[in-house]
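Read the single chain below, which is given as structure tokens and is the form predicted on its own.
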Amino acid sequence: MAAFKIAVLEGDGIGPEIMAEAVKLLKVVAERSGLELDLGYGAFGASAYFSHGRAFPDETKRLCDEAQAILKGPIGLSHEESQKIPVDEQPERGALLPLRRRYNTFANFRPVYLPQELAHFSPLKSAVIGSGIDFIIIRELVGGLYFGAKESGINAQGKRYVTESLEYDEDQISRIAHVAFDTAMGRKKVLHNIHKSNVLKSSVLWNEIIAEVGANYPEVEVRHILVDAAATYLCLNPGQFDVMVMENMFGDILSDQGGGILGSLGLMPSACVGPEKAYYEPSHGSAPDIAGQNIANPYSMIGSVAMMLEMSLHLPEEGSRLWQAMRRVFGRGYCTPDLSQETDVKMISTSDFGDLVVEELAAAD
């Protein structure tokens, strides 16, 4: 049996640590299901311009390249140490936003994930909580604003100004759709279409995509929703969400949002695919403050690799099996001190953490 090959681009700050843990699950499940890994690795972002000179080095483009799947940790450095790498280099410009676009990972998939176990994280009332939150956020990442012509410099008046262009056509629009409604259509067949109809006219388009899309899903309701308003009902009723689909910019901020719903992007874990492979990433920033601490959870990096299991490398069952591992060890009252502050929990660190998720995963066989 072929190996498969897997880029490892640990990131910045707490990003070698919680990565660690990842792969540690990584290789246990491999070894549980017969799969043989190959795994490469990158230097990736702010720490990959300080060794590299480049934030995404040709030698990291290459094992990309090279790559069935990639697993990414955060990136980006404090304020204070961005200043020293120029702006077109920094983490997001000069890393982020080219990987996207290099292999068209035009669908990010960000699940908003909060059983029992992990309730009491979430700054919400348990009254809207109810038995619990579960719902998906499907967001266009290579098109919108983020990707649109960018002008700046100084005007007729002697004034300094900048002009960004939010741009899409219909067939960014519609593969984005699809992946949408072929979600919904695997879920409870409702989808929420986030839009600013009233005022953009890249969602008056948008909105004409996503109906004439629809009307190949006959058994998939769709709910449309201001974006405002959708961040309003994102605190007050939740659970009224299952599959959610939206542009970039209002992808990002509303899934950041989900983060905060649960208590924070560190159970935040995501996949962004394109037509040919996918990267698999934290919703979280790289946390340099706690960085070599060993104190930050890896939940959401090792979600990410239960959601690689599950798409990438199509072991639906051992990324269930990984999801319901981490419940459990939250279930068992233990935290990682980033999480939680409770005096009650049964602190552990990074390592602890990933210890423990393999011990369920043994505990389950």
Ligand code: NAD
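Can you return the structure of this protein in the form predicted in complex with ligand NAD rather than the form predicted on its own?
What follows is just the one chain, with no partners and no other molecules.
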């Protein structure tokens, strides 16, 4: 069988540290399952700008074009450091959005999961968490405000101005709606549609298409919630959610809130899926405040590997073994500093976490 080609983009900040653990685990899984891997590393993000003059260099584009899947670490710099890079080459504008556009990765899956036994990681009271937190955010990833027309300059009154438009056509909404309904069919058959139709015309069209697509899924109950109210309910009663679908920027913001209610963004992996290719990345950024200290939580990056095993390599059992091994490490009382709110935890480093997951995988054999 030909080797499975993966482009590995370590990114910036904590990216290389958490990617090292993710690749360590990926190799263990490959060894065990007889999977041959062809890993190619490419420069991407702010580090690529400094080493190659471009945030998404041509070599990296070729590597990604040839890969069957892409594993991407977080990118970005602190606000102050970002100013050293021209605006259009700053990592999101210069690398991340072009990557999403290039592979049309319109469907972003962001699981927000915390089993009851790990509820102590969450800042929410156990009465609010109940039997645990378990929902998935389906975020539209290549349209909306982030990809609409942008213009800035000086207006007729001599004032600086900027315009950014939130653009969708019906096909873009329809395809993400299908993904959301299909996901709901595989879970509890309840879909929360998150919108802002009381203000935004884009949400009016969004809701029309949700209703049209929903007609093909009569078993799925659709519940409509305004995005601002959804932010509140995520804190007050996250258990009401199972599958949530939303526009690009809404998803960016609410999924970070998802990380907040779990207790750390380090618990937020994701998959970004297009018609031909998918890439896998943590939902969070490069965490410059803790970079280089071997203290970042690699769960998000290893979880992204688990999602790749499930969605691109079609090895759901291997993905599931990886999730379980990570949770057993937490279950043994270990955690990285981002999660430690209690005194009796066994604090571990990024690389310790990876080693313990390797140990758990071996013990499960």
